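A lone chain, given as structure tokens: the form predicted alone.
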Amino acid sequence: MQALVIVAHGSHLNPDASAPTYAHADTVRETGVFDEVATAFWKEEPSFREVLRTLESEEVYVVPLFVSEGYFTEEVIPRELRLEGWDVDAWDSDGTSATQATFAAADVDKTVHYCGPVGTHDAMADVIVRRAESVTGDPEVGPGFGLAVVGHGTERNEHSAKAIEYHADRVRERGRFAEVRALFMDEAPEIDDVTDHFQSDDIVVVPLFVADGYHTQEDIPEDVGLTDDHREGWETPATVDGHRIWYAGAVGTEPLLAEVVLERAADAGAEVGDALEEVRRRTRVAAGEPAPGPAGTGD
């Protein structure tokens, strides 16, 4: 028996933020390719340190449903999963390159393979893009358009912008977008200046969050000027500056990331039959209609 474990961090907070993890788990499931699909969190039930308890599957692939490599995947949940001889050298990353790494979890017979976080994986730069055809109808959008990858940033830890940085080089070398920015909210270059930034008049901004919250919901619309309070809502697409802007809000809950949690697993030797197929058919972009929602609620 194979278990998948999304894990993520949740919050006392926002009832919003667990939403997506639940989605792409409901996802995940119903392709059947795992006899157990769990949920866990930092901030909500069930909690890291409890999850492997409720499994009866010997092996368990664990896919950290974060933006980036840092406090939360590298010490965090390895600790409060209990993995034996834990070290974050064995994920051999550079700030954006963890896989996987297998350990045996104490006090339960398992065998638990640690995977990468969703966030820096290189299928991430599909989501990316399928997000911009989500928020403008239209699964051809690219030519004449800008794009705009949008993280949070911070002085204190250089992966933060590292990942953010890495999709938008991997999205910008496809030649699809006419052109494809990295901004950030506290660093430079600034998401206030968005305009700034971009030639086109046309502007996809796609925040890299796993769920939409405060920074998505209230911070980066206010910023960005499509709104002067969030509270009174925004158009799609607003214009700013001269340009139209699309705000795609936190990548995090576009339905296809799904699919990147099963590359995850897949790549950690997770069987998953034709699931990946399956799961970009389920959630593609009609022409002209908005994205559809998870697996079970239409096609």
Second form
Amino acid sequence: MQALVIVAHGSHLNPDASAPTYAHADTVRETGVFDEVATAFWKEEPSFREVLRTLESEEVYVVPLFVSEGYFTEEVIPRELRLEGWDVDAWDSDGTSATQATFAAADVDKTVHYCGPVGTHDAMADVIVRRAESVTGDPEVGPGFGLAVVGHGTERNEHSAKAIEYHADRVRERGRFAEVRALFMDEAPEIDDVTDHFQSDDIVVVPLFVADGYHTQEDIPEDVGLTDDHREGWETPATVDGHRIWYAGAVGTEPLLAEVVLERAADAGAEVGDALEEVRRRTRVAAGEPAPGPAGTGD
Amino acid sequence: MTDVDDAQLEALVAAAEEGVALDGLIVTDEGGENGEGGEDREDGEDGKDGEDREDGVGDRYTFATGSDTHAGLDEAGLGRVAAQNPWYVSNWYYWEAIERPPAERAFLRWLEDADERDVPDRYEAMAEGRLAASWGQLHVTIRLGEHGHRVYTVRHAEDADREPEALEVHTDPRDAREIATFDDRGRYRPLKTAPTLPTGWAFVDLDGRALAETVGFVYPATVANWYRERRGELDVSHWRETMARQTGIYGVVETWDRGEGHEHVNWVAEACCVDSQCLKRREWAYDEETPLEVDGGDGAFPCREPCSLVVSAARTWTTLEGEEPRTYEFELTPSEKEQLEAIVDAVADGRTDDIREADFSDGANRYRARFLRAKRFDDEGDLCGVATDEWDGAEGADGADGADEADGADG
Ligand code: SF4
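Switching conditions: you have the form predicted alone, so give me the form predicted in complex with the partner chain.
Everything in the complex follows now, all chains and molecules, and the chain you saw is the first one.
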């Protein structure tokens, strides 16, 4: 038997923090390729400490729903899962290239395949593009459009900026969007000046965050100038300095992210059959149907 | 009494070879001895030796329930006797022939008290809809479905007397996640085992698996830990080791333990872990040798280590408790002093919403509190005009959890 565990931060204050985690877990569940699919949280339940004991499977694939390698993926999660002999070197990563490492856990008799975070997987580039499709409601979006991939800067996490740039580069190489930029919240080039960085009239702004919360629903919308007060919401698209800004909200809420979760597990040796294809197909954007939810009004 | 199901009977006959013994039902197959059955069995198995019975393939079965023993049965005879005892057969089938994780099986059996109540007793209760158990605030009823398969219904304990049809009916266990997210007043529940589960819903037509899933969504990992405890394998992490494990913004909590006793941990447990605040039965202590003086509670399922909510709160208290006390002088009437106490009590007991608008006898009544504020607070909000004085550290504690939430909550 094989199990998938999606581990995420969760929140004591924000009831929506866990929503994307649950949604992606359900998408994977519906493919039926894992005997068990579970979620676990730092701030919610089950905790990282107690999730493994709820499973029957001997093979467990743990995929962190985090945007980058760093404190949580390198220290907190392995410690709380009680991965025996964990050392960050086991990932043999340059900070964005972790794939997986295999450990025993101290409190259960299981083999744990501890995967790199979803945020650094190559397939994230597809999710970013898909997010642009869903916020514009245009499965062909690209020509004439600028795309801003937004993250924290290095102040918060040295690897986070690297991952943002990496994905921005990859999307740019596809030549689909007129312009692609990596922008940051606390370092240059800054998201505050988003319109300075683009020629295109239309700019899609995709924050590389796992869940909508303070940063994606308060900070960034105000910094970008979508609204003076996040509580009043904003238009999609919103006009800022003569540009139309299509603000996508957290990339982690995009249904296609479930495919990256599966990719991570598959890279670590999980049997996923044709689930990758299935998820890609099921989460496709139909023309003329902008994504509902956070991008609309911000409420 | 329903007829015994053919598939179940077949399974029973097949299992008889290994010997069936469950909840008062004993079925043995003594055939094959002397090689007659051509079966490959070891000698000396249970119940084989020393019994007075005829050899022969035709009459090799014994079927016994609590009150009756039928020996020397052939297969048809076994079928006949089994058909007269369909409850025993389906009970055996439900528990032994359906594959289940051990914790789930133990939990489902515990719900119907299978180790204590005999089969007829339970079946009658199930048939009459009187078999029920509780798990935290969940009320689980167990009815008899087809061929002895149990059908579970889950409601809030407060809704136990309401028909499921009068409630919001669900069949997908995953719906329980959403239900468990908010209390009856629409507030977010960060602690799943807080006794604030909302009312008004029912999960119906659940099989054992779906029931376990539903319970798992409402009270995650409680069954797994309960099962470990039953087997004497609960791995408790006490306060000290849990706080010592923390890093990052929680690393500071360790410094709260200054080797000057553990009274502060008693206060934490009293604040967060007693039954009025959390339905888990606290099993962790200060450390292995040092129990807390606060009652751990009576919950069915254990708490094996301070949870993330407690760790977060402890972080705030670590900062606040770093302050030295000082002496203030306030002028209050005796009733005003008591009123302040009443207000703290009302907030601590979550009672403020229950205080009637015009109940002026209650010190925590809103008008009473507003009057006190109008009279005793100055424009700065200082009680009796006595300045607090800026304290290093006091400020940092304000909204500390907000800061720690921003740290990674959304990515
Ligand atoms: S630490 Fe206290 S509040 Fe937290 S789950 Fe355990 S008993 Fe409940």
